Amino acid sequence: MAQKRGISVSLFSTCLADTFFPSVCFATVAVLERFGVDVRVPLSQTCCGQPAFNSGNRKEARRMAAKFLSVFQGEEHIVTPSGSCAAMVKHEYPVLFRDEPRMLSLAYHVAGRVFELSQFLVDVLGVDDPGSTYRGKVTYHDSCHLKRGLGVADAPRTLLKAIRGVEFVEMEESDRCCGFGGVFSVKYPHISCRMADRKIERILETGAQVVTSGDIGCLMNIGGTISRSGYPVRAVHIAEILAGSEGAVP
């Protein structure tokens, strides 16, 4: 189990985790501290602006992005339990500030310090054994932003396969969208529901007791459909599995 001492991290908790699933934030901190990381939680942080950006409200998105950059600009590393929010900061902030040289420079500076949790553990800390225990058969859903946006697919699998008690099984079409897509699921609910149904079919085919991912939005969408249908599967964020906790995203 790799240990890296003296590394400082600021936690970007995200709106969904902070508001609905704080257990994911606590699990993220617990995992990072297990590897000797000093974790700070800036209390002045707010939304990264992704909902506004995806809705076409660039003015509001810029305002929120500027706040994020102000809060996190001096941090050594910024870690978040969300591939979606990390992708927003890394890829869309430069778009928002492309006509503002000073802010554009700051956006690139901060973007280079932002990591999704599994990405940080494997690529920065060199972790190949999370040192945790979690019982059950687990399958993994690749969120669109984490795999396509950040190119992160191997890191979460490396960690999950090393957890004692986990029987990891791949699902077919693991990187097919679950239908959440933030405002997409609100604007096009019928399409979103059909996409979620297909995703759950693939999950059920694995016989897994737990489906996990690096994005709470996906797990809310998948878990909500599972809950309404009464299927014997739980949707659990990867941070909670890595922490060895039992909190499930309903």
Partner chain sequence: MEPRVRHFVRNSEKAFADRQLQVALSRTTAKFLENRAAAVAEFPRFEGARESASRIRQEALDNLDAHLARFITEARKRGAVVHAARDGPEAREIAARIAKEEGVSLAVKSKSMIAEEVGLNGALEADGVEVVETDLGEYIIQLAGEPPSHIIAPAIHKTREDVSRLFEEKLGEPYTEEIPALTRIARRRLRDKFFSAQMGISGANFLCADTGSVVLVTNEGNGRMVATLPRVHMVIAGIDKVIPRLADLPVLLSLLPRSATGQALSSYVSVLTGTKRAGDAEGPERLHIILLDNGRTGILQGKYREILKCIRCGACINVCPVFQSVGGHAYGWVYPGPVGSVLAPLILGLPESSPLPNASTLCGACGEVCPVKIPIPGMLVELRGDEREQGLKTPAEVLGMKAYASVMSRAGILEAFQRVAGVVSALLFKERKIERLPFAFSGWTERRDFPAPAPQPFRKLWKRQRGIRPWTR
Contents of the next structure:
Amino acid sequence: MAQKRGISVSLFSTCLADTFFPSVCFATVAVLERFGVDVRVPLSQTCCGQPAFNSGNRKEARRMAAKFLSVFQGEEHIVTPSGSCAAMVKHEYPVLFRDEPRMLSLAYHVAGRVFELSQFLVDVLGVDDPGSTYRGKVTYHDSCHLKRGLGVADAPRTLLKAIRGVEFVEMEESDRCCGFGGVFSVKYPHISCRMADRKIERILETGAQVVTSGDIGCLMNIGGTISRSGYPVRAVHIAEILAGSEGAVP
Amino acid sequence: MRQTAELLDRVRAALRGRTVAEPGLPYVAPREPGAPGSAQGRIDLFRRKFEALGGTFLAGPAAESVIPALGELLRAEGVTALFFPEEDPASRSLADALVPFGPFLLVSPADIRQAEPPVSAGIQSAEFAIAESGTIVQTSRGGTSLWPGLASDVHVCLLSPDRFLDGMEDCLEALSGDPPRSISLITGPSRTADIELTLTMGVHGPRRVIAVLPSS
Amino acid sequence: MEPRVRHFVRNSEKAFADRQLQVALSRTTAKFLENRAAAVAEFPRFEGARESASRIRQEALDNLDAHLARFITEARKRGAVVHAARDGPEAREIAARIAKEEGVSLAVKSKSMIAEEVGLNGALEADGVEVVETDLGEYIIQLAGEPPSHIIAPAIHKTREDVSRLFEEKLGEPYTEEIPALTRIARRRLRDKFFSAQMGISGANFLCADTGSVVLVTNEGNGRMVATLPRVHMVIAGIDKVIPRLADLPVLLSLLPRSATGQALSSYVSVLTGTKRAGDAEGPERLHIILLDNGRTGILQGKYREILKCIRCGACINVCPVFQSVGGHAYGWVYPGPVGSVLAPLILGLPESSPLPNASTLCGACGEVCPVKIPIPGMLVELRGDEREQGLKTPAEVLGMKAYASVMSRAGILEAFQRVAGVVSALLFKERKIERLPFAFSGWTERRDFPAPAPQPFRKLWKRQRGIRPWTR
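Moving from the form predicted alone to the form predicted in complex with the partner chain:
The next block holds the full complex; its first chain is the one shown before.
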């Protein structure tokens, strides 16, 4: 297994994982440390501001973004278990600060250092085998912001397929939106649920026991629908599968 | 005049302080590699594209193969009437040569202009044929009528080897400067998928297009 | 058509209840997408052409004053009468005046979204002019008295049985479930109209500035009949349809049909330049071109200029998962889907259209397929920002956002919140799920569970695990 001593990473834990799914954060740390990465968690971080930005509340979004930039500026690599949070920093911060040249430079500087977990493992560390074991038939949902936003679709598949015990199976329409969309899911729940229904249909067709993804939001939506209707499949974050440590917290 | 002047004033006002003042030449996409360069290459590519659209391509000696085959095709389509533009001698002679393979009646365009016309084939010399897309080009130049391809059931396009072009840009270049009143690019038959997405031919125009390239 | 954009939620619920519509929707969008994907795969130049088309459209807009003036001059030079309409009512008035002056009692019309935008048919019909739609889909919905549900396939919500019953009832034709037979009925019925109409009405897919040409793209061939057979041809087009040069057409036409229906090229492209000339075999003696502003100069001025690059291919509509769920009628206006969600607020006004910019998950599929690279998702977010700035958001949302920003402003406050939530959660939600959320969030839990906050947040567990003293930042 490739050891990358001397690489240091700041964990961008995301407010959702921090509050609702600590096990995802621990799994992210565990995978990174397995490859000899020195992981730090800046404890003054809160939220990247995506809920405010996506709903058009620019003032609050700018406030959150400025806070994020002050916390993470100067970090070498910023790694997060969430494609949409990474895309927020990479693509939308420059939009927020387009009229503030000094902040804009900082935004671009930090944006270049942000990576989603699977992307970091494959593209930066050169990992092709996460070195873990996980039993089950697994299918993968492409989060919109990870695939279309960051262009990451191969990395998670490469990693999943290399895990011992994983039988990987593709679903149809894997990159079709699950209907989450942040505030959309509460503003238009009826449409959101219908989109989730179609996603679940595609998942069930594969016969997989586990659906995984690189985005907390999608998993809340897909997992919440599964849990309410009692479908025979679990929604698990990719970090936990890579770590082989589903749901584990110290 | 006043209205259009006001419109232009509003557009100018909207663009005040624009950053792009001088139009730059647009980026031009490169041509696909392996585009045909030879006359025969163009004909072959046209044929391939045209047939893929459901068109029928007939080439060869006129008297021995093309005309009998065309006659048979038209009979099979139930065609009973042939018409052609008055000013197009090549299509007239093709129509004349087809009569023995009929029964076909030579009619005038006016006979087609009725609510329930006979099943007709409109015959016409095409101005150009575009290889890249299998497209037939008709223009209004020289008093040419659109009629044969407009409201017939079968459209017969008479081609000649020197009229094949690589792409649409070559066709527009040949017609640029002062373009004729009408340029029609015809790519396959008249079609619709408006009911249940079911592809159906011959909505308003021809249900079948036949390209004819007789060798002399 | 009368906009009903504000009823988006009610309209979409109606759409969910309509099983036939749901089947038609999924069939149509899937078919268009499949065809589009195949057409793109077979066209290696696609990305290059996209870049090129995007630049051509941008150049046209950035210099629209020059290009529009050139178009007007060139079209007039070749015999066209060019009119300008500031808005819908003005366009209707001009069209009605033209019909009256030209002595028109019957007009045949090729599918035009812009005519729908201004309600052209109604204006002419009010003056006693019979207007007959000749695109098969438009003909069907005209008989049914409905608006189009899709810009490319307007009658896609109707089955063959619906169409047949309609033809039976309105035209007295015998019932048939054969689609070719239905098509033949329309052909026969419309033929006579084509030959006896005094005026043809069409939109324009493009207006070429350097030659004053009007470009029409159809598959049925009705466009060229409308523009050739009647004595008068009336074109109504948005000022955004102008392209600088006739020579720009091949690139744009390499993208429009591929993006719309997945064809390499539509069956008929007509480049129409001026009126019938001496020696011409046919063609209209009179050509009227109505150039419509209707809010477009306002759009040109602002940060949404790029939406005017749109060539109305419908790809963003087909690919949109929200459109796929609710269909075209739910949007309540002529342009549905992502492009409509940007255009409606800009043309009808943001207060009238407020549901639409929010009715997107920002999944990005629209931006990815757009043949002229319009950043649609970014525009939707921008419009949501304008809502806030114009005070159009609900007080609850604004308050909620302010509260969110306050909590998130300091890690200490966030952690305090997380701890309280964790304690409450451990007490109330033993199964780690919430089955009913209160207030504005209640929609989430109607059919889904929401995760319960972890008893202890990651940051607290982390500090403990790594021996970091509490409250360290």
